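The chain below stands alone, shown as structure tokens; this is the form predicted alone.
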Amino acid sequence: MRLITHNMLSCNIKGVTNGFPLRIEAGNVIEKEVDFNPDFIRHMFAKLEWKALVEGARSMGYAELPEDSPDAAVLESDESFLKKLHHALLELHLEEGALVCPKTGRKFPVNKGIPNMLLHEDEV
């Protein structure tokens, strides 16, 4: 699982009202190189809930993100930002491991880079 899906995924148990951002237990992180697009990675920021993903991203060992979100002209002069951010969305990948509801605790697991968001029958 990317991280870029990370950011987009919440815990939609009945009852939980923010269960987003879910919390990365990291068991198994690969790299994998993908073809840097700096037009998609700025078309994304937009998108990107930042805190979350420098938390993703520092709980699979990736800590090259800045702690706060950098402004627009920062995407548009600095091709280093850009790379460290596609490393981070695109090429990290959470293989096995954990996405956890930060409400309930509930443990979604990750087997071969695909999350099971599946709920339970008493959490429909």
Contents of the next structure:
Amino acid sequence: MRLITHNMLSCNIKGVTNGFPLRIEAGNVIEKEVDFNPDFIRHMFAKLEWKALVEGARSMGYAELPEDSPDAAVLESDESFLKKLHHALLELHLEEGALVCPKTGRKFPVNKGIPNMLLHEDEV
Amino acid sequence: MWFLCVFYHRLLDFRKPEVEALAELFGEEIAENESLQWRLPEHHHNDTPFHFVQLSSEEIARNIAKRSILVKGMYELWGEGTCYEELKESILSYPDSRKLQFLTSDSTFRISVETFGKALTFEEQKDRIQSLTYIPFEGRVNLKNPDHNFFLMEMIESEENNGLQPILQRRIFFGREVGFADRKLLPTFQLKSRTYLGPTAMDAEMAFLMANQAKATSGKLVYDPFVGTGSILVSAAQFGAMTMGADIDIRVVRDGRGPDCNVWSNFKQYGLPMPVALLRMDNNLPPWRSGLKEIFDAIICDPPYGVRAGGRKSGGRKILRGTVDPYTVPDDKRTDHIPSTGAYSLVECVHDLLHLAARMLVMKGRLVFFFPVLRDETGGEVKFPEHPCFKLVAVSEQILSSRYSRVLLTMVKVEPYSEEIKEAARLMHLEFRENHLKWLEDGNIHSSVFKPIDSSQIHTDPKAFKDPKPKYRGKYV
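Target state, the form predicted in complex with the partner chain; input state, the form predicted alone:
The complete assembly is shown below, putting the previous chain first.
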């Protein structure tokens, strides 16, 4: 599971209103290289929740992202920033671990890189 | 500029929508409620391989032909006629300013003869090429890799045309090739050599057509909420898009049939970039954070119709029917608990899909999906799913059996997602839960497809049974 996915997910148990962001319990993190596509990264940047991304990256062992979300001008001019963002979003993989709901503590397991977001019968 | 567009004789309903989508992708300016202009050659029926289409440049025509699955080639027409004399007159009257630049002495060329409806001997082909001596070719012939490729195409009249529409009158076309199809694509991606398959894996040809309808290209993010073995995403990835998929069945998505036989290995087989994400989730209760919207450029999928493979959603069968109250899973059993799932009717499935698309697609993003229809709808039009955010731009039918077909629907998002739409969807979601049984029965076509034929409906008089589609229309045409 990549950070780009983590940035989209929240806990949707019945009754939980603010289940985002999920805390990452990192079991096994690996790095896989992905071709750099600056247009795609710029397009995704606009949709990200920055704080969640920075925290998530830290849980996976990457602390190179700036605390505050940079403004759009940086995206156009600074390629090294885009590369860092690319690395954080696409090249860090959580193979084994869990995503933990901030409100209830419910763990959504991640196995073989795939998060299991299915709810149990009493959470629906 | 008018171009002669020659199609393969396959999937007839899908041809023009594909060209229209690709024209838009490659920069053709098409006004709001308009489409491309098409013209038929004289005396030709709509199912003919030959169509004239108006495009603003040769480059767009070339790009469309290269990426299209159903276009065999695009040509600049130099002449046409019902016989070789007419053809000659037509070619001679075509302006020199358009012809001479391709006939120069320092260029190479080749003339190919193609006939539709009859095979010609080598001698006959040579004779036809010789008859074109009135065209001042000054360059050298190069059969392997010419600068310019000319085609002489003849549609030969016959009454018995292999079950196709009879050709009333012979027609001959002569043109300069402007673009041609990539013939290596389908053989490379065909399913029979795919590593990981499932019972509903999408046929490679159809998957590429869907990716074209969705205008998948580099820099875009394409999502499949019913990813299964990833057959649709593979095609989108081949065209350069980043892909993402989800499925409720964890075995298909996570495990596959082994470490070298799963969704990832399908992408590895073709050297394509892996999907950005694969998830296990329920589309009926998706885990998207609130505030997330307009993130996908296209959603391409083949939802479960409930005929051969049924959809599933959260909540056990008995809980949904109300037979049993929702139970709490004891804590010590939670980690390995596999949540039960219940039947998911087609109607609810499509409702959830449209809601997902309305929220998660960017403006002008495309939703491309298959929808099953019963074929014996006597009278009354077929009603396709609708949503206030979407405009339906293409409907293409693929006949699956005598009982039912599926139609590929292409919708474009034209209105933004609003609070009203969110609220209406929430109410509909509750309605489905309250009346679970009713929707299961009304919202499924499984029984209609598999019920035995009522003997009173068998007509003794063959003429009384009207099949609206001609005989040659089948699963692949």
